[in-house]
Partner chain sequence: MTQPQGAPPSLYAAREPIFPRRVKGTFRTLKWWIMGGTLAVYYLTPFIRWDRGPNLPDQAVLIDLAGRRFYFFWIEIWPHEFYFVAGLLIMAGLGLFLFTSALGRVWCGYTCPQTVWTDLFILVERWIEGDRNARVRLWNADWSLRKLRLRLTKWVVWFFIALVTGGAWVFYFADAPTLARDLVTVQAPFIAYSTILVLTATTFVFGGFMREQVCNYMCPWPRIQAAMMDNDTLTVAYRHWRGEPRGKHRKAADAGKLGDCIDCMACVNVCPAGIDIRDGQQMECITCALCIDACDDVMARIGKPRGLIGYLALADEERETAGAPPRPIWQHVLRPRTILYTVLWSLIGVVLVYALFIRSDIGLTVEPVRNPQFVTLSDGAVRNTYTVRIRNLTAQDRTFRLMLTSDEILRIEVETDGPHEGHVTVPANETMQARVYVTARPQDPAAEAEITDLRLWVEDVGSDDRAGVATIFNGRG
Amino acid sequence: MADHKEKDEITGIDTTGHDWDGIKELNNPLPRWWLWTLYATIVWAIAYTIAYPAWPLINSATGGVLGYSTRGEVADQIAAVDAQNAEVAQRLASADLSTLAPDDPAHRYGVAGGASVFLSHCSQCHGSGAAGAVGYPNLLDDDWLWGGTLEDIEYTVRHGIRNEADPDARWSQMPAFGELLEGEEIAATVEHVLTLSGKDHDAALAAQGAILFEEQCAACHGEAGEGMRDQGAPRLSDAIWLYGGDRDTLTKTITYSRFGVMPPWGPRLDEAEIKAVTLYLHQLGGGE
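This sequence as a structure, only the one chain, the form predicted alone:
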C-alpha cells in the first residue's frame, strides 16, 4: 500500500495509498485540539475508574479510592428523612389506630407512608391500585375474607394467611371435594352455588345440590352462602369472586379446593410501617 502513496496534485497533501474507483484518500492529520481532547478523556476515564466503583469482580466490584457509593448516598438521604419523621413515626407506632383521628398528623403520615409500603411490598399481588387479580383479593370492596376493620387488617398484615412461617397466621382450609363427592354430586352443588348469586342454573340439579351444600358446605359458607369471616370462608351470594364464579371455575374450585397464602409482614416491616399500611388500606374505601 505504501508503494501507491503520492501527493494529491490539487491539495499537495500525501495520500494514504487507498484508491476506490479513482477516488484517493488524503492523509489529513487530525486536528490537535481533537487529539488532546481524546487523550484527556482517556486520562479522565482511567482516573474515574480508580476513584469510583467501576470494575466488576466475581462477587462485587472495585470500591474506588474515594469510597463513594450511590447506594450509600441514597441510604444517607433515607436516614435523614427518617430522622426528620422519627417523632411522628414513633407516635404512629405506639398509637391505637381505632382512636387515631383522621386529622392527626400521625394518621396523615401513616396514610401517606402506607401508600409507599403498599407499592413496595403488596402491589405485586394486589395490584398498584389494590384492585386485586384472580386469586388475590380486591381491597377496595367490602368483601373482606377475614374482616375489614382496622384491627382485622393490622392482624392480617402482621401475621399473614395460611403460611407456615408465623404460628399466629390466619388459617383455614377448604377440602378438595373431588376426593369426597362423585362428579354428579359436584355438578349439582355447582348449580346450587349458582343460584345463591342469582346466576342461570339447572333448577333440577340445583335442588339436589342444595342438600349437598347444606351437608358439606354450609358449616363454613352459611346456609344462604353469606360466608364466615372467622374462617375466611367467602360469601357466595354476591357477584364478588376471588377465583371466578362461572360454572367451570366453580367446578374446579369445589373439586380441587383453593389455598391462597399470604406471607407475614411482621418480621419484615417495623411497627410504624405495619400501622401505616393498615391505615392506607382501610381508607381506600373497602375497610370498615
Second form
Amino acid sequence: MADHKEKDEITGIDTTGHDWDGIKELNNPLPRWWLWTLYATIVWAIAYTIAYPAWPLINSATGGVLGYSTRGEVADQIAAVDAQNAEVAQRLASADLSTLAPDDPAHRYGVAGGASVFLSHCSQCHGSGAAGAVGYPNLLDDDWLWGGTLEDIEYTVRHGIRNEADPDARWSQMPAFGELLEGEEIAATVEHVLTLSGKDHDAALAAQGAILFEEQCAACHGEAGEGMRDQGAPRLSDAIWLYGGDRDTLTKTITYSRFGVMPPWGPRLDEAEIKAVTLYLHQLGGGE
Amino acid sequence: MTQPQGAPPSLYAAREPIFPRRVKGTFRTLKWWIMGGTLAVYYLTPFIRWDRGPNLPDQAVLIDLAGRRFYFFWIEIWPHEFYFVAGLLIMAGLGLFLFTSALGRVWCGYTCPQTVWTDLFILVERWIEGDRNARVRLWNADWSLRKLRLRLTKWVVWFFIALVTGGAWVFYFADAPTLARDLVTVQAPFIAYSTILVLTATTFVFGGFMREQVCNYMCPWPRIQAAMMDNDTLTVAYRHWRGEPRGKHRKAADAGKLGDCIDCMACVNVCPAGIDIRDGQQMECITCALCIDACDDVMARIGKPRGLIGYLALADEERETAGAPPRPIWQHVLRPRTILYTVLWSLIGVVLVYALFIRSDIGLTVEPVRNPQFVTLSDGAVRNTYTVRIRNLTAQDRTFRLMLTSDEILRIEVETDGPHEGHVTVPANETMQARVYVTARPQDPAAEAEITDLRLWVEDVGSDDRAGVATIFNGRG
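Swap state to the form predicted together with its partner chain from the form predicted alone:
Full assembly next; the chain just shown is listed first.
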C-alpha cells in the first residue's frame, strides 16, 4: 500500500489512487473510531429489531422478545393511575355528598373526574359545555326540572327520566291537549301562558285561557305557573324554556305534549363515577 | 479509470497520539486561572445557599423541574417567564459572535468545557506519567508492570474526576446536600444515578481519549465560527515573514540568510491539537495560545524579540511583510462589526434587566368560558363565566380580593372555598384557579349588548397591590 501512495502536488494530500480522466480523489481519511461507531449502530439496530416489535409480516409484525407494546404501556399507565386513585375513589363512592367538604381530596377528585365522565357519557345530549340544546336542559343555569340539590342530581343521574329500563326513573307525562281541547281553546291557553312570563299577549284571549289553565294545567304547573318539581313540571313564569317560549312552540307543546327521556346511568357507571358527575354538575354554577 | 497496483490506501485512520509538553508563560498562567475559576464555579455553585424564607428552597442556583421553577440567587423564573432564558441564550449567542469576530476561537481555547477538562486530564497524565518524552517512551514501551501501574493510576484518577463531574451536574436539579446524602446512602432516584453514569462516561472518554477528536469531528462550532471571522479577527499565527527560512544550524556559513525560527519544534510539542502552527491557520487550531508561550520562551533564550508566534490578524500579514510595525490590538478589535455586536448584546441585556425590575409579583390570567358564551338565568339575567388564574410570585401566602371595572353595570361573584366572600387565598409560590361569574341583570344594557368591555382585578388584601386584565362580557345581542 505504502508503495503506491500518490501525493497530490497542490495540496500535498494523498490521493485514493482513483483516476477519472485525470481527475483524482483526495484521501482525507475518516477517524477509525467513526467506523466503529457505525458498526455499533448497525449492531444496535439489529438487536433493537429483535428486542422490540419491528418487522412487518403479512397479517401482523414481529413482536420482539421483550414483549413490549405501546398499547400495553398505555394500559399499564392507566392501571397505575387507577391504583393511585383507588383510595380516593373508594372514599368518594362511600361518601355522603351533602356533607363532603369542598377541600376534601375526594371532592376535588370527584369534580375533576366528573368532568371526564360528563364528556364521555353526557355531552352527547347536554353539550360539551353542559349548555344543553332544545329539549335537553342547560345544566349551567339556576333552573331545575327535578331539583338541583346534590341528592336530586344524583337520583336523576342514577335512575334517569321517563325510561322503561329503570322502574325508579323519574316519571311524569303531560297529556297531549290536542285530543282534549279545541284549537281556539289551545290558542287561548297559549296566550295565558305568555302572560305568566310577562311576554306580549292578546289580553282578551289570555283571560279565556286563564280559566282553561286553571282547569287543565295548574295541577302540575301551579296556578301562577311556578312549576312542580315532584312532577318535573317546568316553571312557566321564568325566562328559561326547554323547547321554546314563543307562540308557535307553545302551541305545539300543548297540542302534542313533550316526552323528554334520559337513560338510567346506575347500571352503566360505577358508584364513584355517579357521585363524581353529580359533584361536577352541582358546581357548574346552578347547584342548589 | 486506472487502478494502481497493490492494495488501495486506507480510507480510515487511527488517531495519532498527541503528547503535549509542559509549558510556562503568560497564556499558560491565564489558562490555569480560567481553569480553576470555571471548575470551581461548576463544582461549587450548587452548594451555595440563599435564604428565601421558609416556603422556598434555599439553594442559590436550582433548576426545579418538578416544581417548574428556576432559582438564581434573588431571581426566580416561572415557566411563563421563559423569555428571560430565551433572552439569555440570545445574549450568549451574540456574546460568542462578538468574541469570535474579535478574538477568533477564544471560547474554544480558554473556556470550552472540552478544553478545560482535557487540560485537567492532561495535567493528571503529566503528573503520573511524566512530561512529553517520558510519555512517548511509555507509549512505545511494551506492557510491563510499571506501565500497567501508571496507566491504572491515571485511569483511576481520571475516573474519579469524571465521577465528580457527572455527580456535580445532578446537584443543580435538586437540593444539593440532601441529594449528596441520598447518593451516598443509595437512596437517590434512579435518574440521578443514570445521569451521573452517562456524564461520567462521557467525561472520562472525551477528556481522556477523544480530546481533539471531539473538536475536529463532533463539534459543529469550529465550522460555524469561520463565518464570523474576517481579516481583522485576531487568531494565533506564525509570522512567517520573520521566521522563514527556518533553520537549526546557526553557526553555518549561510546563517545570515536564515529567519528567526530555529525549527526547535517547541510550538509543535506543546500543541494539544497536534498541529504545526507554522503551516498557517488550520481548522484544528483551538487558539489555546500555548505555542505563543513556548515560542516566546525560546526567543528569549536565543536573544530574539518575542512574538514570532502571536495573536495576529490576516490583515497584519501584508502590512508587516512590507515592514510596517505591528498594529495595536484595539485597532483590530474596535471595528463596526464588533461594535454592532456589543450594542445588540447590551440592548438585550438592558431590556432583560428592565423586564426583571418591572415584573409584578402578582400574575393574573383570565380565560372567558366560551362554551357557552353566556347563560340565561331564570330571572332573565345574563351570566358569563371566567376561569381566573392567580399567581403568587412571593414567598408568603396572600389573600386577594377580586373586583371588576366596567362602564356598564355588572355584578361579580367569586366561587371560592375561602372564609371570605369574593376572596381567594393563594399559597406562597403557587398558582390558584378560581371561577368568577359576572352577571348583568335583565334590565341592564350589557344583557342585551353583544359585547361589553370590562377589566377584572385582583387586589392583595394586605398591601393593596393589584393586577388587572381586560376581557369581555358576552350579552344576548
